[in-house]
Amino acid sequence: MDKVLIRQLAIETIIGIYEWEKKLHQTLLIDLDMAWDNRLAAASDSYENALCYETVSNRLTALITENPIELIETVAEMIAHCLQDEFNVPWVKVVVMKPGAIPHAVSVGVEIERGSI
């Protein structure tokens, strides 16, 4: 299986359940593994046949910053849904990390997989 990968996509957004969190921007770090058949893009050396990581990154940034969100679980589901519906990605693994969310941990996060290979 071929994959397109994005690592530590940093998105500044309003995220959290506490009132103080709803008044400031925090950074989420997103890792994506997206199933994608890269053979046509490689054979043609054509951008039109590739899953463009810049387009994906820009779309997800817009999606996650549109409205405040309380849970990183919601962020992960939104990302998976967007990638499958808008980019026709058949399978995706999404990791959402929230650095500094709790004392004594560098980061907390969730990981989900959606779709099939």
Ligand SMILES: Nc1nc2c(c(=O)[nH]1)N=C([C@H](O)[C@@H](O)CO)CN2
The other form holds:
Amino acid sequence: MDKVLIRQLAIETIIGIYEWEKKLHQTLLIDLDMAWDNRLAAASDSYENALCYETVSNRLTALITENPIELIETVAEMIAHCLQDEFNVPWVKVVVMKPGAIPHAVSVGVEIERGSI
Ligand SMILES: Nc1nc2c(c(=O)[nH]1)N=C([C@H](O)[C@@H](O)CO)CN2
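Form predicted on its own done, so how does the form predicted in complex with the ligand look?
Full assembly next; the chain just shown is listed first.
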């Protein structure tokens, strides 16, 4: 399966369940595996046929910073819906990590897969 990948996309936003978390920005790190047939883009060497990782990154950053969110699960679902609905990605794996969220762990996170090939 061909994929387009994004690793460690950093999004600073208001995220968390506690009152103190609603008053500051925290960084989320996003990894994306997006199923995409890359053969057409390669054969034509045409951007038109590519899934643009820059456009995707910009859109997801805008989406996730629009409103405060409590759970990283919600972030993952929002991202999966957006990629399927707006970018026609047939299958996606989304990993959302929240570094420094708890003491004694470097990071915590969730992973979801949505769609089918
Ligand atoms: N499964 C989850 N557990 C927790 C979340 C979350 O988003 N998903 N969030 C918190 C707090 O916001 C935490 O990050 C603050 O340290 C706790 N558990």
